[in-house]
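One chain follows as structure tokens, the form predicted on its own.
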Amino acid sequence: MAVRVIVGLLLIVAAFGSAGRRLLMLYRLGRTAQPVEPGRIRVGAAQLRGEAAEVLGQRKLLTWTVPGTAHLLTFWGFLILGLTLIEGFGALVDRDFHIPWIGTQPWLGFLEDFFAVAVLLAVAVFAGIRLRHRPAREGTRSRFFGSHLGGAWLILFMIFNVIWTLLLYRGAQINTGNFPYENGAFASAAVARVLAPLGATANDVIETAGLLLALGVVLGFLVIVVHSKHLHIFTAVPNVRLSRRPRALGALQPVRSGGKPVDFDDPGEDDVIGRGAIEDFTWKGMLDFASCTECGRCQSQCPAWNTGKPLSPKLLIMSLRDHALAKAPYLLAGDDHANVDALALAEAQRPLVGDDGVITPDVLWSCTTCGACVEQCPVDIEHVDHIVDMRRYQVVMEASFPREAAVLLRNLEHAGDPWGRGAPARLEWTAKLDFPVRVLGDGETLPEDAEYLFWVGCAGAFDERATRTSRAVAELLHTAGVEFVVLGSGETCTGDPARRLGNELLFQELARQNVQTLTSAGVRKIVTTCAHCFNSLGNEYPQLGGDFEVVHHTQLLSRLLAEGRLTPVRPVEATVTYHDPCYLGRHNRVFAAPRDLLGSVAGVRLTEPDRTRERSFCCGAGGARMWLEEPLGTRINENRTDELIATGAEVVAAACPYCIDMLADGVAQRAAEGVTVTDVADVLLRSVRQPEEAS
């Protein structure tokens, strides 16, 4: 017993003491970050419903049958097999060491078996994943390109000594008369007979160094974890618990400085926009880099990765975990960088975002700011407000930009629109209606009767395709006799497009107008054709004071349809796809009511695309990429049309006019004969109009 007890505290001295040696290192790398938001700590309902399904019951890593099962019986594993642990401390100090109440019952010795062999087979089927989706096979469309694989292998290798030698030591204490449990452990009572010819004496030589041997794999599991990207064991369920709920998508996060937001109409001197170096993050975002489990769920979904440009949100984390590592012995110097390393020094000075630095200009802007990769997480990274961060921090500190941005920019400044067509413009769409659009002028509240304001937006007012939709929707509201007005040369961009490049100051001058446009004419409810504005109207405004109640169109009439206020009467004999647009579905998650108006129609055969609902493919348009250009890899826009026109459809239908428009240009593009792209009101009003108007 004396060698046990000797050789297991010195065992657990080491361990732990190079593990907290390297945690303490990590807390203080955090405490160098800037605070979080508020709020991030509170726990509440939707915390501890996030905690419990996304950690306990390992939603996400669902989603994906196989590899989501081995995780789910790897995570239930460790959390059962700790049980184990108690037991093998407690036996270095007592060989008939059992826990407490429990520590006898077969069922518990059955469990602990259970989960011992599902983790062995677990281990197995990770490693056919790994070999089958090696890089050296599959090259960037492997979602394992670019991680690091040797660590990940020694990690299998690692789970799989601690279960061998976890059944090791308890079939050699049955032999010895040792193990608590008399029946119920199967697969140590099978390793116990193989063990039972080596006689007495081998098995209880066998006990100890099997005990120490599986303390000292533990043990040594431990002191790799913390030194590798595996630490997401640790630091996953903290990762998950101070996420942004339900999801880190839809609003973006308001722009803060040392923790406190920042007053754009007088900044102080101090103030930092965004993100220029990895201290500028918060520490929740350097929990986020030390999170990064490497799985590549993320890459396997980026439309900019999977289109061959340099964005990969994997790599990108991983890069910002890797800088920020190299970098902590500048951090936590302080003031004083005498006694610093030359290779933290030479760190220190790269620049977060360079042709140099540690995520370069292409890797940042072809970002389409889509969410799909924070929609596959499994522990919850925000990659797209720390992609838009660092863009506030290029666009407002560093003016640096895309060249063709400065387009789009100048024109949202001056004309209130990227295309720069002006406020006087913005009524021509409503010249081929055949009823008139009652529009709110300036200074007037909403009249009693009119229930909507119709938020056209610039591309409603402006660009021809979506000028379309608005008209269909328009006359849609009359025949339903929904009264509504428009704004007309009152309207001016939300800041949309402004505020995912990163121009902040822009977007608060265009939204705060706005604001203070809709309250002062005292408008409650709001409707929009366009998901990027129902986005910015409903879930960014209230950040300024604007509270609204906002709907998409489709949400509109798909009730205005069960009202019986509408009624599809001529059949639409097509095969028609939908797409979903990325900030209508995934940032808000609106996927049936564009489906329910398509299904309405009689004659409509709906076809889902592959990618379609939370996994649907971008269109390219995203985060201002509808104004720049696309020199990198093949066309986004291109890539999704091939999908959708490969369900047969002769109609593509969205429900976003920068959708659209892209996927308009990419059936153009591939010559698609018989293929038209409309929005999904333009198939419902086909089938509303009568006969006689239809002709």
Contents of the next structure:
Amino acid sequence: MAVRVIVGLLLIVAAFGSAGRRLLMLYRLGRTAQPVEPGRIRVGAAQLRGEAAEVLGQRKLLTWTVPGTAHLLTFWGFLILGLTLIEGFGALVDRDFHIPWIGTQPWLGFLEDFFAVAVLLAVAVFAGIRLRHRPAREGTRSRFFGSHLGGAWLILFMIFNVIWTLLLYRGAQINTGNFPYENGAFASAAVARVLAPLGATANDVIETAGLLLALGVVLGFLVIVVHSKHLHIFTAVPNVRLSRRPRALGALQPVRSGGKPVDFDDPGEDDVIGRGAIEDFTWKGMLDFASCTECGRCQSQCPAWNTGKPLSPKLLIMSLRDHALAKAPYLLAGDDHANVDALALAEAQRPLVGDDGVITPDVLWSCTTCGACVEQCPVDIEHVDHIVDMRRYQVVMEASFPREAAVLLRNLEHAGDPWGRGAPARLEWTAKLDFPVRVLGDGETLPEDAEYLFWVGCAGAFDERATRTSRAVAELLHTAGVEFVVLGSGETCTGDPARRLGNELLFQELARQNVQTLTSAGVRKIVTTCAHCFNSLGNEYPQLGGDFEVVHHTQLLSRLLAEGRLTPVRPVEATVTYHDPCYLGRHNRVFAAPRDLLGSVAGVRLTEPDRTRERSFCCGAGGARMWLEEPLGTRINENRTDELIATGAEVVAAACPYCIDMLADGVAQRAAEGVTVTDVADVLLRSVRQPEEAS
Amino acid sequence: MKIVVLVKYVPEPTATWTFADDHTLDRQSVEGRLSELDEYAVEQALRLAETVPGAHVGYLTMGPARAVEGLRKALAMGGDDAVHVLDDALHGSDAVATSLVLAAALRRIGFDLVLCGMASTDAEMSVVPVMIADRLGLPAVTQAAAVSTDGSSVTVRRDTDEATEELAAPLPALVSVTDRSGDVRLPSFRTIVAAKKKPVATWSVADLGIAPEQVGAAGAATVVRAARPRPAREAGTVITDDGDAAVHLADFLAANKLL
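Now that the form predicted on its own has been shown, please provide the structure of the form predicted in complex with the partner chain.
Below is the entire complex, every chain and molecule, led by the chain shown above.
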């Protein structure tokens, strides 16, 4: 027994000492970061539900059935096998130890053994997945490309070691009569049968040696975990708890400097807009970096990565984490850097973004902010927020951005729209309508009888294809007897492209002007055809005091159909596929309305592309990418267009002007005969119009 | 070295312009901006200042009260201070009067180099720079695509249809730059914040020793008798191709005597 106690204690002291030092360093590193937004700390029902669903229920992992199930078994396995740790440490001092009250009941023995076997199976599944999808075989298509492969195999090997050493000493315990369970522990019993012929003395030795070995493995594993990407087993729980609910999509976060909101009317001289160094991130950001398990689910869905661009959300987060750790000695040294080692000093000199920086400009500017990474991440890392925060610093503090963006920013600043057409041209789209569109004049308030303000948007007013959608929606609303007005020259860009490009100053200017216009006009309800306007107006304008009820035209039209105010009369004989715009679907969860709308039209045969709904693939235009060149890799819109054409559809329907432009360009590029790209409203209009007036 | 950039606050080109009763542009009812072509002059001044230690960049404008926004925009891009010549008497000034006022202001400010854009984006006359140079007896190099200085002279590259010229002039001198002279910087947050504290002086014509009747509509050599908005551009003809589009197109071109 003395051996057990002494060796056991030595192991415990060594492991806890090493792991503790590391955790203390990580904690202090987190303390060098910025404060989090006050809302993060709040514990509400949403946070608890998130924790229950995503940690205990493994919801996001289970969207991938096989690896998800294997992870669920491993996760619950480690929770349950925590009990064997209590038993193991107890057995160091008392050979016949068992957990009080329930510690001898067969069901507990069974449960422990069940999960031991389940974890063993899961490890085999993980190994199989890693072999099948190894980067050596699949190249950049592998979600593990760029992950620490050796580290991952070591973790699997350690889990395997934890389980076999556990079963070994439990088997021996049965043979020496020191096992807590008389029956139920089927796997331990099987091992016992193998060990029994070795005799009493051998089993006695195996029991002690196995126990010490098992605890040594677990403690060694602990040390490995805190030094590796497997740290997620500790950080994922708080990270999920502190993440934005229901998800870190939709609105971008207001700019804060040193934890306080920035007053853009009178900014402080020391205010930092965005993140220009690793310590500019909040400690939740640091926790994000520490939580990344390098699983690559984000990478597998990323439109940039899938078209050969250098951005992978996983590699981006890993780069930030590696940089934070490499710079840590510098950051932890406070103001006296005399004793900081040379490597950390060199790391501290590296710019966060730059050609020789932690993140290269090509990586930063490749993001379409589609949110596929955030959607996938099982530990709720907020990739898009981090990317936009880094863009904010580059644009606002450094005035550094792709050259082409200058044209967009100038047009937005001076003309109020990305094309530079200017406010006076904003009503040109109405010219071809055979009924007058009511326009709210400067300083007028919304008339009593007007239910909706139709927010036309810049594309809806100036883009050739999008003006067709504007007219279709206007005509449908007119047919349904919905009274609406437009702002005409009183409208200006919502600021979405400026904000997603990182130009928060310009966004603030445009958005405040719009909030002022809408509020003083007494607008309550807004309908818009642009998924980006929809997102900005509904999700971001409340940050500026603009509270409006914003609906997307697909939502309003499907409601009008349900109420019988619109009646599709003419069948539209066509195979139609629907492309979920990121800012309508993933960011705002509007999946049903456009599909209901298409489903209401007789003759329409709806087919879904492979990547659909939450996993829809971006058209390539989000995040202001619409206005930037795409010189790297292949084109995102062509990748998506190929998939949509492959459904065999004659009509590709979308519900966002940017998507329609990108996909129509893709169809033209592929010279796909007989495929048209249009808005869902256009399909409905064809059916609602009487045959004789159809054009 | 002291560089002064002449800048103009102009009506936004994409906005709807209206005319007041006296046929001058109604500046109150239209959004304005720092003339886009002047931004290139600001950019070149800031780039030159980066090459000359201790260089000072100032801005000079003449215009209504809101014109100070143009100066603030220029100061947000960089530079040190600005002068705004503001006087009701200036309303309706022509190019001759403008050059008189700006030349007097430049004399008062003092300078080694005057930089300006190739034209304003509203009046588009391109004459004010050379008029000022004449009044001040300065060498004037216009339409520069590149500018450099060694502190005692200025060297300019000028691209014409026939040749690329390199011209040099001793300082003090006046240079106007084209929109090909280099990308204009976006003001950064720090320079925007800093710009709010940079001094902007406001001078009247009296401060410059100019009599009110020498400037404004009263002093103008020409009179605008009428100003009518141009009719909106008519929509073009769209030919839908039913197999005979080429014929229609040829007919159209022939009818307009283009063939």
